[in-house]
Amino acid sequence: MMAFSTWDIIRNLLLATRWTIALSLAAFIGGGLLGFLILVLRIIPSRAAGLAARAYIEIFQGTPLLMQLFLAFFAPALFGMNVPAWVAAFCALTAWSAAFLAEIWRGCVQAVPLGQWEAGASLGLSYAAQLRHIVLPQALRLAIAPTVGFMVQVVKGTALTSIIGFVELSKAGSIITNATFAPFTVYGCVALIYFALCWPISFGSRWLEGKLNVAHHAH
């Protein structure tokens, strides 16, 4: 058995950090695009658009994440794709992002007073110009800060992808584990980068709600 010193451990887990970052940044930003369009969808005066939008969010957050990770990383082989791991986590972790930032964002739209709406109607703004130019600046400073806070769980979320064979922060946390039989240091160190990328995101989360909270009260 080759011999692991802690700092192996350590450099090797921050390197398998890396691509935790990267898969949570990328499908963040992916399920922040996808989300949008969802919410538009879902907030639109449009029968089907929004019966179409609720499917999605319905789906999507009534099933398990690591489910929708199976399907796509193995349903495309029925149709004789091979998918790799990093896609297939991607997009898993991408739409199931979108259904919980559509409906975050939703709650924001809707906290905006319905004075605001008629205010704009009285202006003879269309529905479309009422959303650009005075309910979705309004519903964007009330986003902020639990749209960060949802980063958090975006990042915990990938840790669910080693399961389909994605090499991020837990599955290498479990390969070295197999290679140095020191599970206690290992997870120990996993738990502790865990926490490194999470904690500042709360912090700046329960910060920024905070502050938005504050520069509310002074107008």
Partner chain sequence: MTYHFDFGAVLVYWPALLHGVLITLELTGFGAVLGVGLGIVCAYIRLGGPRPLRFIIGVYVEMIRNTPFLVQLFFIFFGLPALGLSLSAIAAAILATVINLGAYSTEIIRAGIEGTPAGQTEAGASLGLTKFESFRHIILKPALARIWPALSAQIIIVMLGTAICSQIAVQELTYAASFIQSRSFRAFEAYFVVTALYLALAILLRQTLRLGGKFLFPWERSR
Contents of the next structure:
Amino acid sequence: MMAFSTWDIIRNLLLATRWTIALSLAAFIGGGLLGFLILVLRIIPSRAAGLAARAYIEIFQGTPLLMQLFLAFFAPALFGMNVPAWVAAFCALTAWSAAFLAEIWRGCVQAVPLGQWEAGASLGLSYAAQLRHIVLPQALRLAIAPTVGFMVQVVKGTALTSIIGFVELSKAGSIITNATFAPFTVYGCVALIYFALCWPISFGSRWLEGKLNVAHHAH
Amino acid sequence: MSLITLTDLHKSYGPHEVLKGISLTIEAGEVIALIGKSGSGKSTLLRCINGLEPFQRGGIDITGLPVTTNPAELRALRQRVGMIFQQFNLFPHMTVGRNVMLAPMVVKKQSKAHAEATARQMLDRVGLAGRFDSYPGQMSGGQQQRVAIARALAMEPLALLCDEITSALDPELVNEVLAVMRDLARQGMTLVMVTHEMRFAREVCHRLVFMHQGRIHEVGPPAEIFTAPKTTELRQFIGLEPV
Amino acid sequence: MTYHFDFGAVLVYWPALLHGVLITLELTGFGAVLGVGLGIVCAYIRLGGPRPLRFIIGVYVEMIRNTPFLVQLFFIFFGLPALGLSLSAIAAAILATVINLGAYSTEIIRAGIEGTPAGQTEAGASLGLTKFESFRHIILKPALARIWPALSAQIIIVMLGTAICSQIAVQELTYAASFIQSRSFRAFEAYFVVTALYLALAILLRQTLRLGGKFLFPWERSR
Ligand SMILES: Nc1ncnc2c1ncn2[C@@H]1O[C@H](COP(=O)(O)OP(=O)(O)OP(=O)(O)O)[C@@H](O)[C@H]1O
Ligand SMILES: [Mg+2]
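With the form predicted on its own in hand, show me what the form predicted in complex with the partner chain looks like.
And the full complex, kicking off with our chain again.
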């Protein structure tokens, strides 16, 4: 057996971190696009659309991400398809992120006072125009900080994809542990790398929140 | 010996001096109204007497004990001097009875039975005997303020400090609170109150203290203050002279 | 090629499912009670405790909130034995859950405490209560009531997160799914049924917490 120095451990973990970052970004973008679609369904004045969106959010927020990953991994097999772990991981994380982002953004849309919609309506703007020109721009400002904050949840969520066999940071940790028998050091390093990824995002989100809120109170 | 003695009290918020040397003695059983324009320092003075605000210079002495910043001493002091706030500040999560019982049980270590008996008695005194189990949120402002008075009375204080206790009330609710205060005055309770109810001050108080820009400008019995004001500021305040 | 679903093959293992549900609830119950308890203590210290303690709690909260639960669990279960602290799988799972929820609830409860109107604290002080007495009798309950929805949501997230404990062979609901699929070779059906069970648990837990809130904070009803 080959001997691992601490530096070897860290180097291998950092190499695997690339996949954590790539998957996080892909799922965040995919989740954002799908989430926006669900947001629109959720807020347009159609009962059926609203119900569908709510069911979607309820299901994906009410079940473990791990189960969603398993189902994404095993469902294609029913149709004789075998998807690689990264495809299942991307699909499940996207669907899961979409539910949370849609719900976060709905809160932001709701925080825009009703009077703003009414003012738009009284000017003769259509519903779509009220949404597009009046409500969304204001909601967007409120949404920035919590959206950035949710990015942390996505990064942490990618750790679960190790369970279906995608080799990212956590999986690399398990593999290296099996080779080195140094779980304390390895998982300690894994935790620190996650922290190094997530903490700046958390900090940024809080900073944005403070900044945007202060500006908000000022007028 | 007087009950409350203020000597040359100075208080600043940062560079802004709010109390510029206040001296005043208050005897047991006296009813005193602090009057003056907004920002003249009336609330600040009351809050200093209750130890809610630290001050920089001078002293406050209550029955021989100085007001300090030592937490244990402050607690002993606050058991002698109750405070009633403009916004009632009842505890929303406790029933009215519990609101009144809390401090006797926690601070004075009274038994529950004893505290409950006192609480019922005090609520009766403010005309709310039947509301022991209500929550503050279910009551009108006037009723809540009377509960706050009962809560302060349950600690058997030597004096009550009242900061504009009717200012947050709808006009039709003011009198029920003033009636309670009138009773307390009649029963000999020492009261120091900030009020804009000039008629009440005139009828009930022994002395009025007119504050202006952080200083005591004039002190005297109501008749003197209202009929023979000495300074222009007071004459303007009571509307005898245009501003 | 069409696939024939066979949920019956999964449902015959109902005792394993039931056992899984019970362990999941056990983890959630311990995690919620002890975790929120830990959160209350940490929030109190973080707002008024001595500086070094405040700093340590700050580090704890940030460390936990910025690392995956999976890694925390592995660190406790696989890593701590290196320090001579070996825990059974279930004990490690409970510890990880408590530590995780403790960090989140510290932040949530802290926000609740910071929302206390100044008048409440002053009223407590003017009645002669100490800082701790004020916290215990006047501040804590309304603070919890204010943040109860956020705390409930976090407890549900933690319940769903316990699925990961199957990875250290805690026999909770997800473990039951793996067990059943290895016996029945019906992976999709097994995970589907268990996913549905989680959804039912989440809905049930949410309702329970809502009712619990009504019971714990009765004055809110009179508003
Ligand atoms: N916490 C504080 N920080 C800074 N300045 C303060 C603070 N509280 C009061 N002040 C200032 O102190 C001065 C006196 O305030 P105070 O509340 O005692 O006046 P007041 O006589 O009670 O007025 P009002 O009739 O409006 O209640 C004011 O100029 C006010 O702006
Ligand atoms: Mg005032």
